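Shown here is one chain on its own, the form predicted on its own, set out as structure tokens.
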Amino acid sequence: MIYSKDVTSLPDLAHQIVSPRFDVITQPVDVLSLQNLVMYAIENGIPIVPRGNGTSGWGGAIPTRGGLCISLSGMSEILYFNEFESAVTVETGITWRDLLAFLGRLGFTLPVYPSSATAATVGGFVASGGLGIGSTRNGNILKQVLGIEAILPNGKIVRLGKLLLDPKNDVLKERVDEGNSWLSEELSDAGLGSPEQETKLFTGTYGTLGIITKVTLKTIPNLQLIPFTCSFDSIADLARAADRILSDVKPYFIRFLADNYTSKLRAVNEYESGKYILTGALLDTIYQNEDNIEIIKTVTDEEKGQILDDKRAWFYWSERLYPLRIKRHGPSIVPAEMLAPMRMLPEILEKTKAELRNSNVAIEGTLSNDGTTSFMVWILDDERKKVSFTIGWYRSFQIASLAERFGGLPYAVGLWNGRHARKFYGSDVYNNLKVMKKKLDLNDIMNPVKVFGGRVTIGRESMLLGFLLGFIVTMIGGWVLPGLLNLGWLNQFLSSSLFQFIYFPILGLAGLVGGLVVVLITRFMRLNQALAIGIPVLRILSKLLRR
């Protein structure tokens, strides 16, 4: 049960289209045992889902067709570090917290790491992508990856980019040379570059093209870190201040908290509760930090804000790793997040509040160095209230759609945002990834349905509902349409002596056929088709429930 979930809880309705749990949980201890697992799965046609620690909320590590969950937390060694190359190589089951602690003892840190660093694994964040602590200066995590080792869906071991290892202890070199030789031919046939150029096959694709086993990441010197925090009465003032600080200071990290977030924090005072908070950190030399702190104070004052004292600044810095404390107001959460232009932040916040005015939400975000911001909406709910929680899941899809209206994107693809995948990756990149998926994973066993979609697992309740719907619609249609369309001759024909041998009412027979047709349709339905039907239904029910 634990390994079949991620950070969110799914409504029961979701398990009508995806499996509620894995069949087997495995935890390989090295690359060769993992390769054996993959080969076994290939031979027996068993779906595989690689998993870190499940700290994401986009369905990338949950089961869709049962099968094997491959937990990589047993592979957590630090394999190589060289300060002159500014790089570290690790097994992907290590947590970011443990890696940061190791680098900190040597006077280094990471350019980017996730806010869930206390539990998230390196492989999980690299496989899903996204912004994190440090993205304000250094961009998303994918820009920090130098090299990758992975096991393909056909069992071959490959290395992409520049993976740094001690050659004396590289026991996989022969297998990797064989795998890379094969992959080079496949990439060439697809019109792509060499393995050294195509790390994007595994970064941000949720383990659909292979299981990441090792990663080489950039490192940076751990200079003087000074946190800062400002409060504002309006999001417009905060946005203007953030824009100026980004331009003049280039801080290591900036995060914003909306008023509906700060009003839910326990450890706040009158200068923060219900205010808009801009918090972050500088990571530079002592002299640079002194100058930049003065700039931040001046900008905050000119934009009608207030600088909070050092004690509060350190409080918010320590809280950067615990965004899920907000869950106490749930007790369940439904996450919804977008990537949007920072200049649109006030409009997006206003529209989101209007759209979710009947919901209990908390909003925060991380500013990136490319003029975008993540816009995270924690929708606080209670999964024990089955009906309202199920209908409330519509709000997550609502935020993903809202992103497009403001020129943005969903924050992540995973499982639930697969219908936005082409726009998220870009048409050319998505087409290349899809071509490689077909080449590498002929039987679609590697994290199936994620990113690229696929047939869903329809539950009995859905099939029964589909049958009843098809039966009723066909019956009503057969009774009403002939009169509306002036097809009286059809009724006469169906009641003629030609059909006297059928003892079952012909309209009832048509209803049975209609019901069976709908059942067949649901059996072959793909995820995006299921969502295309389900989301509007949830929207209608949501509006009715609010009334």
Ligand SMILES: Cc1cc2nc3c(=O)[nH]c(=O)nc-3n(C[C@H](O)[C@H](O)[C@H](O)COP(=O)(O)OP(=O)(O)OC[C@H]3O[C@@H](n4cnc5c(N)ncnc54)[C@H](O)[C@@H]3O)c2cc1C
Second form
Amino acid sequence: MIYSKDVTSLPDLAHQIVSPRFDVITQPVDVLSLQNLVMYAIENGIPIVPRGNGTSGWGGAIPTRGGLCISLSGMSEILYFNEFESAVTVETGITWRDLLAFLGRLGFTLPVYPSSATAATVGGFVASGGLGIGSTRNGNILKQVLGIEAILPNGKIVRLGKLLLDPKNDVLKERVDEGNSWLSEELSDAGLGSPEQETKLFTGTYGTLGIITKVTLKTIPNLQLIPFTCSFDSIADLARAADRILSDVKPYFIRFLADNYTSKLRAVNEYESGKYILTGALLDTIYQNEDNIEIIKTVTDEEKGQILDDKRAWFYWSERLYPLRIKRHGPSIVPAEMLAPMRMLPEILEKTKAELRNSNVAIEGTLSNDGTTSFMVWILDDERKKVSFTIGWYRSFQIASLAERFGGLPYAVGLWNGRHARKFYGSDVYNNLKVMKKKLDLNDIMNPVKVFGGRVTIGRESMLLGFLLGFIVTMIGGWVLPGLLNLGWLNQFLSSSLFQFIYFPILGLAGLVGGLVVVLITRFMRLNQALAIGIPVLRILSKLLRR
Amino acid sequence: MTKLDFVEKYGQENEPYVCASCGNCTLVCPVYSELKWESYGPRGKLHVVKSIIEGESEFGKDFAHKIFLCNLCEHCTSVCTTGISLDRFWEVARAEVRERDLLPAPARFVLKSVKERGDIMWMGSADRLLWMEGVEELVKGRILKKAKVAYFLGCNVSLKSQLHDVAQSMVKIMDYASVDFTLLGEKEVCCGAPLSWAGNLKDINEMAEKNLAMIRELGIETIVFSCPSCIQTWSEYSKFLKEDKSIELLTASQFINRLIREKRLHFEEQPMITTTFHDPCISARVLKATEEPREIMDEIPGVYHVEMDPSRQNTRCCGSHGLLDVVDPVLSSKIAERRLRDVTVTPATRIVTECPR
Ligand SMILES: Cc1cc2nc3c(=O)[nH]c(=O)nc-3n(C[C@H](O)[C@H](O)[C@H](O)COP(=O)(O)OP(=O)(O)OC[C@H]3O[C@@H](n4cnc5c(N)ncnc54)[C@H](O)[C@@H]3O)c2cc1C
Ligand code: SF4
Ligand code: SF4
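Compare with the form predicted on its own: the form predicted together with the named molecule:
Every component of the complex follows; first up is the chain already shown.
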């Protein structure tokens, strides 16, 4: 039960389309036991879902059709580090915190790590992709991956990109050689490159194409870290300052906090409550940092902001790992996130606030090095108020649509944003992914329904509702339609006495068939179709309820 | 929906919903580190409580037992993203366990022992004088004497013979520094902490008051403790101390450090030793008393101090706190072993600590 959820609280309604729990939780301790597990699942047609520590919120790690949860947290060794190659190889169940601590002791750090570093696993972030601490200079985590090892949905072990290992300890070499030669053929069949070039098939695809077991990541020297924080009265000033700092200074990390976020942080009550905060860090040589801090001060001043003292800057730096502090104001949270052009920040913020004016929201985001920013909208709600919470669920999908209007994208795909997958990956990449999914996962057992959509497991309540709906619609149709369509002979027949005798049983039978047809339709319904029907309904209900 | 009386009574009913499922707590939990399944870690347990409230699970024997597989080490509380006082929550959950008559046998024994004998080990008040063997001269005339300073030993140091030298050293130090101090002797009773660990939140104040009534009468201004948990318990549960802030509660190291700063203690050169300090969970995470012991060691010539990893606020529990040592001794010793492994990778030849467990 505990393994069947992620950080998002789902309304009960969601379990009408995805199963509420896994059947079995497993925790393999090495690649070979994991391979056995996958083979077992293939033989028995059991769905499998890889899981790091469940800190994501897009449904990637939750069950859709029950099955096996494969928790990777038992595989957490550091396998290889070479400072001259600036690379480290780990098993994917290790947390970013532990990896950072290891590298820190040797004078190194990571170019990018997630703000969930204290608990998220390397595998979880690499499988999701995304921006993190360090992305302002180094971009998406996917750019930091040099190579991976993965177990395919058909049980083969493969290595892609440049996975660095000590050859003396490489017990899997034979199996990998076999797996890679098979994969090479399949890739060239699909018009793709060699395994060396196609790491991206398995990173950023939410474990739908395979379970990542090892990753080689880039490392960087841990130079002098200097956090900085500036506060602004308006988002427009903040955005201008951010833009200038980005181009003049190239900081390691910048994050913004909107007024509705800082007003909910208890620890800033006496300080910057209700202000717009731009906070981040430089990671450079002492001399470079000295120059850059001066530039940041000047820019902040010129853009009508205020630079905060070191103590506040360090406070915000440590808070980078706790973006969910504000949850106490919920107590539940519905995350809605997008990736949008940085220059649109003021407009998006205004629009989001307007769209969600009846909701309690807190907004923050991370700036990337490619002119985009993640835009995290935390919608605070109370899941104990079952009806309003369920109806309000549509709002997280609303933000994804809003992103499109601004030329942005949903931040992540996972389960719930599968509808936007084509746009998210780009048409060509998405087509390739689809082809490979078909080739590698013949029985659709590897993290089914995620990214690519798929049949949903309709709950009993929904089936009953569907049946009733079908039944009632057919009955009403049968009763009213003949009159409406002006079918003279039928009308005549209806008013005859014979009608009394046979029409009602026939109508009842038709109603039954109607009900069953709807049930059948729901059995074949795919996630995206279910959402396409459900979201507008919730939206309408919400509007009605508000009135 | 299932009503959890104690969770509501102590205002904790929101907390399972406030939890962000971020996992910070679970990844620092010593019990999870050993057992490696979410249901043994704090995030998992909180989630089960939520599902019990929602009527999706039952408060059964298995879950009751899991609630006691916890060191009450405050590590989860100290890293919680949303500021949940998890340790408080676990105590309240233990009260729910007691209410449902599902207490593990050792916890039941502790409650009985504290009630009937005034200590956790089924000993008795006379046994609280045994530690004085060898320091009779120093303690003579000090029991229940009026003074500014009281030394409160707590059950472990008073009653466990292997810890008697802690108390003996403490009175030697106080005597050397000419501190005018008093002892409660055989009148000292358990501070009440084990009651909260065994699910009886109601009687702690009364237990504390048994000691505090004497302390008030003796005109004491500073109480020095050998056990950080006694300080935590009185600070949290004593109604008297909540209202009257004039009595100061100090750990032994805080007090000794003060004596050094006041130049009342001096050290002589001694052969070189390398030490490492094990921060007791409660000292480090609740009382925030991490620097004083280190400052003391810095003052002692010949002591070379190295840090363990993790240390200070991130210290790793020794495995004994919160009744885990009696509820599941095997698990408790596995946790202890892990802490000892932290020591073995340092060059230290001595572990220094003020944890009496
Ligand atoms: C406080 C907080 C801060 C966060 N900060 C960020 C942030 O800065 N940037 C960001 O992008 N996200 C962030 N997130 C979201 C989330 O933490 C990240 O996506 C994280 O990397 C997920 O890691 P995890 O180990 O918990 O993976 P899970 O949540 O368990 O899994 C995530 C996805 O990866 C798949 N997966 C997991 N392990 C593997 C594997 N070994 N092989 C194949 N597939 C796998 C799962 O099936 C699932 O689809 C944050 C979340 C929280 C709670
Ligand atoms: S108090 Fe310690 S042992 Fe108990 S749940 Fe928290 S971290 Fe784990
Ligand atoms: S640290 Fe706090 S918020 Fe995070 S999972 Fe644990 S209890 Fe929940």
